[in-house]
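Quick heads-up: it's one chain on its own, the form predicted on its own, in structure tokens.
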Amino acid sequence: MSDTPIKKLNFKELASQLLPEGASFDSCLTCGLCSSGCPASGLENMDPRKFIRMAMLGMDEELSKTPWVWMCTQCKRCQHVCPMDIDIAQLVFAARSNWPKELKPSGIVRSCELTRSTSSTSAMGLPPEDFVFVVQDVLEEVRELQPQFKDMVAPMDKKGAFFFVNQNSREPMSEPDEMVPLWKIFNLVGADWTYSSKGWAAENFCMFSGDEEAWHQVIQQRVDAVNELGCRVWLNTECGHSYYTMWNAINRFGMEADFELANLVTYYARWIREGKLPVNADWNTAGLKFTVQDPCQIVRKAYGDEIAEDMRFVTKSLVGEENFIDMQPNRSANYCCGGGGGFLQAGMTDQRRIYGRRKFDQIAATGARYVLTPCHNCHSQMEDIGDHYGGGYHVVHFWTLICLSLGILGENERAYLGPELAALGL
């Protein structure tokens, strides 16, 4: 443990600056709605209501040092239910920023450092030339082994493409076959898209580390990469926090972004409605049940219920409306799973699993065999708590089920399917 001290912040002053116009902490009824909806409540003997009350009482030293700020995922559910709309997540961000680098969770810090280590902006440190090689190598293999896709492309640095597509580093680094269903979907709908050798990565843990300067730098690299290629839409794929870190930074730092930001789920829904993705649920002859996890970063913190409705439309189109069972609560009111906010990288496994118990119970109550979510952190967390608490469910990407429904899912693209689906259509 380093001897570096954590300086004391004035949390009351910070909290007052974050209040909406006309609001006052004097009118807080300590109703507890924030704490009742927070899965981090009780960890380190802390909860959102207690955090605010301690701030009002001037207990700055205790709040400056509590490790609870690394267990709060900043999911903003507390703010969502708060009658006063208090942004507790922003207070937590300030507290994280205040910790000396050497005292912050090393996994989050390391991920941020790797993100800044190459022009890829990959949190796994994958350099541009390696990303280009992996994409080309996988594409060549697909063209050879799946003749119906012998003309499929995965463009790189294509100027003027409509979509600039990001990718979570987990795919090219350790699961390259998971990129292929996405390419097949783009091929089928005739999308004009490109990867970039620079700024292609989706994930960004610099924001979660509380390092505002690093967060700014990483997003600036990504904005510059899109502007340089002249793409009209930066398309966020199935990675939850990547959209929020990009959108939030562009607004927070006043960046010049000559493009729109969009999420792939929205386009899935549009392409299904337009008939470009002719999916159906005929394959689900066993009546397997599915549920959906609403990622905090793109639902509650970004798009709101609009994208949650798109997720449900896509899911019902894929599995059959009668085979979809919603978690309770859901949409913007859904509970965070505990994978976000850098919690997966923080090294606090026991606390993260305690946090995730509420999500496990939500999933178990649906009786669903599969959970769909367009977020890698949600994906990893729900898999982990499922294994830990003995759940019998599987967590899958949307692109997997879309290609399964269309009969174009390759043999090597089924890593997350259970035995009842793994051999379907081969």
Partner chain sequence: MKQNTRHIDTDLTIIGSGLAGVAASSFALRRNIRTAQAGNTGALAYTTGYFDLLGSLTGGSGASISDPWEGIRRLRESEPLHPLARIAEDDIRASFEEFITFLAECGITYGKPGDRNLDALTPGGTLKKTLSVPATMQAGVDAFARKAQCIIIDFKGLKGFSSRQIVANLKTDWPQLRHERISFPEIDQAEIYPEVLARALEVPANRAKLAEVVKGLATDAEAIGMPAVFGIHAPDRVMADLQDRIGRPIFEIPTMPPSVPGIRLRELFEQVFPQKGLTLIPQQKVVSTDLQANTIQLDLKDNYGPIHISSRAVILATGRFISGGLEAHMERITEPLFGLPVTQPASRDLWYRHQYMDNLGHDVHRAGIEVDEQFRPLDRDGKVVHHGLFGAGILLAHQDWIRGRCGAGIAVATAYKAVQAALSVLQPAAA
Given for the second form:
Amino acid sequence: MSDTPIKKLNFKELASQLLPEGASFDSCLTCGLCSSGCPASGLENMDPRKFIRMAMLGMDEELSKTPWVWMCTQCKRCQHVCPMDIDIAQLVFAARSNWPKELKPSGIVRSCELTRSTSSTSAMGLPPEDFVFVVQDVLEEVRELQPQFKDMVAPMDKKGAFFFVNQNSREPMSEPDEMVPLWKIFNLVGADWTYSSKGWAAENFCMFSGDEEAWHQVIQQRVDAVNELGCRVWLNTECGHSYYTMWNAINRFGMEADFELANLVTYYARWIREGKLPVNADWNTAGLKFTVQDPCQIVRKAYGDEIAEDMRFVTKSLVGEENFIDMQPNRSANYCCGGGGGFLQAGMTDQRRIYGRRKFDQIAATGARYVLTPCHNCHSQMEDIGDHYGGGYHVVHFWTLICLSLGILGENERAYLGPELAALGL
Amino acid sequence: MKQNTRHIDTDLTIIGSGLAGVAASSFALRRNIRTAQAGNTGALAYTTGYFDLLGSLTGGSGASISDPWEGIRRLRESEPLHPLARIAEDDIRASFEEFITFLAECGITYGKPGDRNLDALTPGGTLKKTLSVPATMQAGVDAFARKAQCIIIDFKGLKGFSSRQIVANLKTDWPQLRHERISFPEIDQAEIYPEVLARALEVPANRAKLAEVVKGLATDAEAIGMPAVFGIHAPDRVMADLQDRIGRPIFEIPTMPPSVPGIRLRELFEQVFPQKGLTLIPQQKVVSTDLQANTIQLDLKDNYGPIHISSRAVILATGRFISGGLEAHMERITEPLFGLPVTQPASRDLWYRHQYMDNLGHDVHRAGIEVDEQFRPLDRDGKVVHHGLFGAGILLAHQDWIRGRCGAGIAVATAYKAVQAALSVLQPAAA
Amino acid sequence: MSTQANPRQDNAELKVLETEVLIIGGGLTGAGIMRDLSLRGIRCLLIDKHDLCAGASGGNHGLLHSGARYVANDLRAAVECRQESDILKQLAPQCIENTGALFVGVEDDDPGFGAQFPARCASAGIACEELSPAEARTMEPHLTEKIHTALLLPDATVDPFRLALENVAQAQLSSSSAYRPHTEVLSFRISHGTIDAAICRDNRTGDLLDIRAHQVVNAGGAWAMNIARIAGCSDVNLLYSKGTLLISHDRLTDRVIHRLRPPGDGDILVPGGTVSVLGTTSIRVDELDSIVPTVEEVNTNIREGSAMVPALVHARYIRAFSRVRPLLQPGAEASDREVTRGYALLDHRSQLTNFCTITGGKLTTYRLMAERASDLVAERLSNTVGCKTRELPMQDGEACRWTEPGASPKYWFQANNPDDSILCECEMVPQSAIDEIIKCAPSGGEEMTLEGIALRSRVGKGPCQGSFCGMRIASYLYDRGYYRDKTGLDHMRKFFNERFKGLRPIIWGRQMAQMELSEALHCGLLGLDQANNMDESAE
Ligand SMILES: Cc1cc2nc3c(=O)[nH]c(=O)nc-3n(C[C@H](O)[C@H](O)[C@H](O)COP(=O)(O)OP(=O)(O)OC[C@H]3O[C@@H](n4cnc5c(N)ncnc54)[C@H](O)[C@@H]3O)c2cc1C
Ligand code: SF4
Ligand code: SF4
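Form predicted on its own done, so how does the form predicted in complex with the partner chain look?
Below, the chain from earlier opens the complete complex, with every other chain and molecule after it.
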């Protein structure tokens, strides 16, 4: 084992540097609350308390090399429930950073490399010109086929627009029609928005790969792109880690950003409250049940319960109060689904599904037919575990449901709806 | 990027989310007080879920007592400064009643507190005097009282809970008790946590599988005990369903930490209280304070950034050493947040007696802050520190919550008094 | 509590045991003699009134002296230490960590003392390298900035528990020698200047034993004077010096740190695997039982120690412990530290033909002491095989490996066996370790206490000090059928009581939170404080 090129880190030392006084590993009571509530506990015998104890017992060699660090999604639930507020995810990040690139899960590394391969900062490597083309192409098609949207716009590189809108690459790359509901919403509320040909993409696996420098560079490109267009608000669409990587990096690396960061969920809620998005639940005559998944990256790790409340307000407005069933636990205490932290890209399918089993149970316990979530990783993971464990539920984006409720959801924009909604309101 | 401090303006702020903080919050919400709350719920998650009022008389033989009300009457003589001795019996009863009613509305039912202590089961195979137990544990108390034909089941891989141990320790008193060990259906990890099982049992399909296994074992038992794993957020429902499927009464026995009953209370608080109107800043501690003429200013921080609270009244319910309400230094004990004077033994050598299990208990637990009749903390001269600042919970001096088995009693009753007193400051007319 | 042991001295029948040599005292010296004699083909029985290393052997710094500490006032002891530590480093490497040591002069420590030191070391043959203060601080960042002298010496650390276990294990393998814990000598049956038998009591069952041996060795350490007196010998004269040490949660230095001054309080900091051990104080006492560390001794150690390593003031401590050093009665007036740390072998020839006493000395020279005592015993038995412990490496004994700090998590991690769950979370001791320890226990697992397990492993040595794992292991022992009644609760109670003695003076800071949680569990939840009146209250 000694020939592996993974450097040995001194975790105790790191913990004393990275963690605040009073919440260092030294304060741990070994009570196990963290492990009890960590969805990864048990995966290859790991759990967060073991991580701390091994660090304290000087097992730097083992911790430096253990694949555990790729199974912890850095969701920070352990910290949330720890009476001493001990942050283990920080150390996991440090351990990830320490792995030589060749040994890191190649899927995550490749996503990071692709992100840096074009000025799009797209983890799927979609170049700016292709993005521009796809947007134009889809827009033209909608204008043509859906007459009520014949004047719809999808501005590109519009200087001084209020919103700089980002976009997960999955849509332009493989399901372009999924962008349309979002545009419709912007159109309807009369938002002053723009895409950018540069730095438009949402994903950032560089952070998950533990490559701090790459993470910084990618965010720099995005920040520059926003600054260049002079937008007031960088609007994060339905992608959890996108927000966290940007927000965290700006603080962490002390970047100059003359704009605000906002999440689309906040605006959905605002527009509904202001009457600009006149949604209602009248369409849900069948009383279909819905639940929501709180993405760790925007709830526990960032905004806190405020945005979780907005998500619930939006959901209830869309599906009817009585048709909303909360998952347990929720909001800041929510369980990570197992799609985060790059797990989906890490190639460890079995482990990821075991991790996701707890989320699956939580979804099953609600009895909901649909799960709403403003995060692409949550979305993919919940679909996958649903298929794997036989869930029979569907995972949908908010934009889909908003347009459905408003009666403006096109035929091709329903990829994620179940058969009972496939034709509703067409 | 601008990162703005968020401001919260409120009437009452409760610092601390232990049992005292949670109870205070429930009382405030029922009185429609505009309330904010901050604090890590850590220690709350360690409890068994049993609500003790007074389980033994401290300072003497340490023997357990069966009538807690009589015990409190005796406390008034022997320890007049004990927080429970300073609260009228009617108020204590009312506080429990109100708190338990509130919890039931939120999803966890407790047995109605009576005149006598119950003998509740522990994972060690001992008995514990307590006033009220969650409905999911009631059948165990009853079964013990009747010494009914019973079976205790444990799960392979659940460390620290051995049904053999429970039976071995109780068999002289309870000959009709048997034990069994089973594998929890579909969980094939070697080390399992009660919390994981409890979450699994929220799913009906998993309950069905467990019921199938249990049914086969317990053909002649009048009741079946298991480690506390009957769900997290809807234990009553989970138990009822499981019981239906098994076809006989079942009950839970608390496990050692990290145990489910504590996690239940934590989650109930975190998830349900905000829906009832509480402004909650979950799991964050207040870091600095400033007493002003008409308000108290508090500062804290969450993951998103700084938060500033301006509040007309504050209840300090920050607990003791585990929770950080008190800090023990090499030389002395301090209260870190407001710098309140702490009544304490003269030197560290007097904190603990020489024998761990000494029936007199350890004086360090009696250290704490002093309060007046309105539960307002007092300064060194015995004067009220601030008219809007109140103290509640085990942070208060002159009690040994551990040996007295009175943790929940002090938390709930003092929270009740503190909220009442706060109300009279906030709404002089109403109160 | 029906199993509670009460001596049944009056009506008990004597159980007779026979052996060639009876060794009294399961410290390192006794264990060393057991191995030495066994390797010469002599069958021994080793007994201890508690268990292995219950005395000074289990309550020291774990420092394998290079001899440097004694060069100033006891050159012979210094040379012995050098020779013996070299032998042990070679023959028992599994018990030793070759840390090296820094001797540092700080603030107003007399520079003259440090200046003479290298020459003195040279005359004892001890390698000594002078360092600049800056070099020393690079090697050990926690050292104070106020160093004026720094010397590098070849001291090492040793795990005395493992060493004792290995000695016993090898003795058991190489002859039919046996070890019996919880066995206390009460009296001797003597006729015509010869000990015929030792009358002993099994302290767990209360049973009396009649142990017949050709030779009896008193390796009673600080208790040697008492044992000799029972045998009617008044020529063992000891002074008792109590030393108190404390263990920090963290390992603060890589090397041993000594204060470069005449020996005093709190002047040695020894790394022990994952922790550091600070000590000691020195107080004359006149009795041996009820020795517990006090708040004052703890404060003294920290105050003095922090002059070398300032971080000691804010460190989290997990335990303190005290033991008594037996000091051979000096002729002249001398302070306890100057009284020789040399050893004494007394043959009691004028009174008894088959009894000898070996006491005093140091952990570092235990082998030499064992050799000398064994030579005497062998000669008396006309055995001519000769000592083998100078050359024969210490074998890795079965079940001896669990005492090493940080070792059990390594074994556990490597084995990667998902079914082997961890019972002691702090030190990560898995179920399999407990199984192995029980299997190899002196009584073949018939009777095992939590304390016995803790002695043979890292159980209870971490920050929770046994408060969680004590409960988990007790449950496990119930599951395995070792406990069938309330004995398990009683053992838990005793184990926690015992651990508490070491906690009491160091409870503040983070350990206070830990302790509050422990007591809430043990008393608030389990009601162990009421174990005695539990039965009444259940009515
Ligand atoms: C292992 C264990 C078992 C127990 N079992 C039982 C039982 O079976 N029955 C029973 O009746 N009782 C039991 N108890 C006791 C019971 O839990 C306590 O008596 C009760 O919870 C005390 O409540 P408290 O709110 O006063 O203090 P705590 O619960 O300690 O709460 C104090 C809170 O204040 C917060 N805080 C501290 N500083 C700050 C700050 N600066 N800003 C914001 N917040 C802060 C802390 O994070 C903490 O959440 C048990 C306790 C333990 C530890
Ligand atoms: S919850 Fe916190 S204190 Fe408890 S074991 Fe985990 S890290 Fe340690
Ligand atoms: S960050 Fe999440 S996955 Fe990682 S150890 Fe903590 S709870 Fe487990």
